[in-house]
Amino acid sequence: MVDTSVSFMRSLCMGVIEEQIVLPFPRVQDEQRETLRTVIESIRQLLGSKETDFAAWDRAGEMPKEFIEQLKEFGLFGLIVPEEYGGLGFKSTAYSRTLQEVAKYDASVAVTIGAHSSIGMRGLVLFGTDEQKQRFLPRLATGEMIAAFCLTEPGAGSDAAAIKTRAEKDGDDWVLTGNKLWITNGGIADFFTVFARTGDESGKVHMTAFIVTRDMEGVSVGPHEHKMGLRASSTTTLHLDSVRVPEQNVLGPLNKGFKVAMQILNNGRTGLGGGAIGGMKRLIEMSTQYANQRQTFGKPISEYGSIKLKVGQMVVNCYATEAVVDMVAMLIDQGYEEYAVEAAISKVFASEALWQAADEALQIAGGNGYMCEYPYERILRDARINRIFEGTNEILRLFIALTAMNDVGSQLQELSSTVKGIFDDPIKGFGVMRQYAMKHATLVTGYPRAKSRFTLVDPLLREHAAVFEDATRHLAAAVDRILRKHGRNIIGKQLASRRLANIMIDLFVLACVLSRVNSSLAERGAEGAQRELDILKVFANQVQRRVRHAFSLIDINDDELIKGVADYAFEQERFVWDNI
């Protein structure tokens, strides 16, 4: 029996490998594969012959009505939908992958679905009562209500708890006041998921989640806004003056709207991921076509080392990012209570991988990637919000790694609380020591238990397993060090932090690309399997190096130093050598 309320991660930093979590490696559910085949083939045909469109809506900045009715017409704004309230039902792996083939095609349509169904209505689905559900979700289904999620404001982005927008209590009702900025679908949307603050009887404040919908009185939105990319796509403001919401329309639990964001937010990351796989997919076919038709100095660019470089990496990256937002997919599917950290991990890793594909695309076409006759610099400037929104990327690696310093700073914390009342329940103190002096005696002898091995995975990737075994006994190890040093200033120590989350976002997809190229195998064989091993084998050395140089710089490193040069710079707000 699978124990659900495990992270992997969560244990990986106390030196434990939880293997059960992530082998076998996850696979579309068989009832959902014929759906999802047709689901894909219509895609194709909807989208396939709109290239030419897709770049003129970029340049218009607006998606023609027209289209988005073809959208409702072919289901796509009822995939998460259950079945009983007219939607298609998808759980996150099969949602995951209709949005990657979505995303092959044009990213402005992708995050007009996927900001319906990933952020916009998932509260409902996730927190909704069954009144509000009947209520809602057959129209959402249809399209003929479209979702908008509404947290960011002015001075909110990424600090969720600075919100100014409040929510008053007032008879039966509640009324909302405030502003929200940078919605998706804003333009479109008639149902909007906002939080707003709330306070209780001690006058504590807290936020809380509400329905509201564009026939209130007192909503309207913005115009629509200019943005480097995703221009198709509709971005706004939205208003709220003095809306009257009623009770009935709270989501959730009252006062609890930042664990219901956050958990809106982890579970829909999967959309995000798979618009990344799409789009590093669609790139790839993309140079490698043009690589084998580009000709320099008499032969094909693509037999150039420098050009096969970056599209191997392409491919690898690729690979690996399938690899982690499956099995993020799989984790929510099976009904894993503890995947926040996994989750954050794949948006970051798909990400800027989708990132580097672009840049690298554009390298290769050259001057004609420059050029806007082609999709090239569309394709760069749709990506680059990837790394923003949903969470920065700076902020998710914090909560990477201050989630794992947490973990074993209430561990050292329980240890020290026993030592001290040690005579008191004898039993009990000598208990946890003892553990904790195990796990300790691992880290530091390197003799590994059998939680802190690999013992299902095929012997053909014996090397690979030990890669990473060996760096998950030095990253429990350099938590326990690096929370000894700081203590409590370790929130304040961001670099610190940043260092221990690469470790953590390597790790965790090495082991998802074992589990992977372990099930290719077992399907497979070796021979059947053997480029899939070349990529675990590139990855798995990269990742080695990698960790093992930020591990290097966790006690000797020039943190200080470049954050004296900044200082100075803030301080003089210029370059201060010019050289004439």
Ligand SMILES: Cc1cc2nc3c(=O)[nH]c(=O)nc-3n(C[C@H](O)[C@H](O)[C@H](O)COP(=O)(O)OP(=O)(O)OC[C@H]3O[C@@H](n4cnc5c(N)ncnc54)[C@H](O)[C@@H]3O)c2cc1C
Contents of the next structure:
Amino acid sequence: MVDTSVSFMRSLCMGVIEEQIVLPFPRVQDEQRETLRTVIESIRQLLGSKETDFAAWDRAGEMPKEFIEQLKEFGLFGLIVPEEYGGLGFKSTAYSRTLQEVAKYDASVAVTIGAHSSIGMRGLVLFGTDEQKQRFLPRLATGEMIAAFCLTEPGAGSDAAAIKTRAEKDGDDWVLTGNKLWITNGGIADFFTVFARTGDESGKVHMTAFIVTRDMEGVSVGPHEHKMGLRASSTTTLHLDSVRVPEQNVLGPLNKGFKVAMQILNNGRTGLGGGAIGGMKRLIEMSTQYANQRQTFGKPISEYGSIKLKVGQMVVNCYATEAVVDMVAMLIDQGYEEYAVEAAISKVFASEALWQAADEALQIAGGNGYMCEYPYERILRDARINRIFEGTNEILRLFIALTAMNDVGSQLQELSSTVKGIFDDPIKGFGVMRQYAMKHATLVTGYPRAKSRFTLVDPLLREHAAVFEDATRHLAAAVDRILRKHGRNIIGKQLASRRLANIMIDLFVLACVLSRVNSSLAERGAEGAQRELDILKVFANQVQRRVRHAFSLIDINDDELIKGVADYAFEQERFVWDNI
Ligand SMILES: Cc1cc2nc3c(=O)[nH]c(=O)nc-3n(C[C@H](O)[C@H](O)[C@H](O)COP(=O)(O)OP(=O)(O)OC[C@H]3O[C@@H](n4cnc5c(N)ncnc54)[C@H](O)[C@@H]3O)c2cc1C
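Switching forms now, from the form predicted alone to the form predicted together with the ligand, please provide the structure.
Every component of the complex follows; first up is the chain already shown.
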């Protein structure tokens, strides 16, 4: 019996390896495989011949309406809508795989579909009442209505709790007033999941999610924003001028909008992850073809070690990204409740792996890579946003680390009254940590000795499993050491948190790669899985080196020095040295 309340990473920070969560490696469910194959084939047919169009739409900064109609006809707006409402009913695994396919051709198209399904209407799927679903899902499935997610405002990006859009009760309606910024699909959407401030009787400020439709009086959108990348995808402002929203359009629990927003983002992360994988697979194809045909000094550049290093790393990172994104999708599909840390890890890893791949692919193409005639620069521009939206990677790293530290703090019985709960919502919780009882912070005893090894992996993988197990032992100790070192100041010690987050990211991704290779070994045997074994070996060695380095910096580092250098720059607001 699987306990779906357990989180692999949160347990790992306590030194416990819940291997049954990540083993065996997930596969697409049988009942969705056939549909998925058909969808992938139709995506190839629809997008495969449009490279010139995508380049032109990027330059023009717009996607033609007729093309959006085609996306609707191909059913691409109904991916996650349950079948009873006319959609394909894809779970996270199949959804992520579909976005991967779309992203191989064009990121603007992937984001248009992704913003609709990953975040725009996900709140309705997750929290909607039967009546709300009945009212909107059939139209969202066909694309008659396109959805958008509206949280960000001019004064509230990462600090989402600072939104100013207000919702005030007036009779049976809510009246919404405010401005939303950078809303993906804003120009083409009819269905908006809008977050606004609501207060309770005690005067406390909360947030609530509402369904707003374009036909409501007082709803308007600004002009199409010109962006660095994803230029063909629609991004606009959304203005709400005393918009009357009926009570039946409250989405999810009243005053729990922050949790609703976070759950939508967590649940939708495999869309972004799938898109990143698609981008990387395309880049690998482009780079290998280019390097095989481009000759310098009488040889194809693919024969040079410097180029092999780039391509090899792209392949390793792509394999690892697919492993972690698929694993998170499986956690969601199997009904795990605690996957926010794992989902955040997959977003950070995927977005950075894609960025690195786009940068290296451009480098392999040399001067051609810089020319707009080739797609490299567009892919690079498109890729950049992934580290910023759906939670910046800085904020997500803090979330990952602070969740771990909260758990460890809570484990210490004597500490629990002082520490527990402060990170219930780590993003909102900055600055609220109270007195931390440093003298009690010792984790020397009390850790379970059981579940400290991978027992379900093939003996051929023992060496790599040992790398993971060794790092895990250090991880719990590291969390403790960081907490003891910084005490109640930990929230202000972002570089220490970042270090811990990086260790956690590496370890979770390694667990996923280990699991993926383990399944390949079982299916194809050692010979059939030889290349994957090599990938695992490279990745495990890299993780081992990075993690060792990160551990070594917990106590001895230049954190204060480099912050001092930055503070001086902030004071001067310029670079002061000149060697004339
Ligand atoms: C193309 C595009 C599409 C978008 N689509 C949508 C959408 O559909 N719906 C929607 O609601 N929003 C959308 N956004 C908004 C996006 O989610 C925000 O830009 C993002 O959350 C970051 O907020 P910000 O831009 O205000 O940056 P800020 O919050 O001002 O952050 C600036 C920098 O400071 C860092 N930072 C901030 N606070 C901290 C901290 N406490 N500790 C350490 N570092 C910190 C950030 O990581 C970042 O590097 C979109 C943005 C873009 C560019």
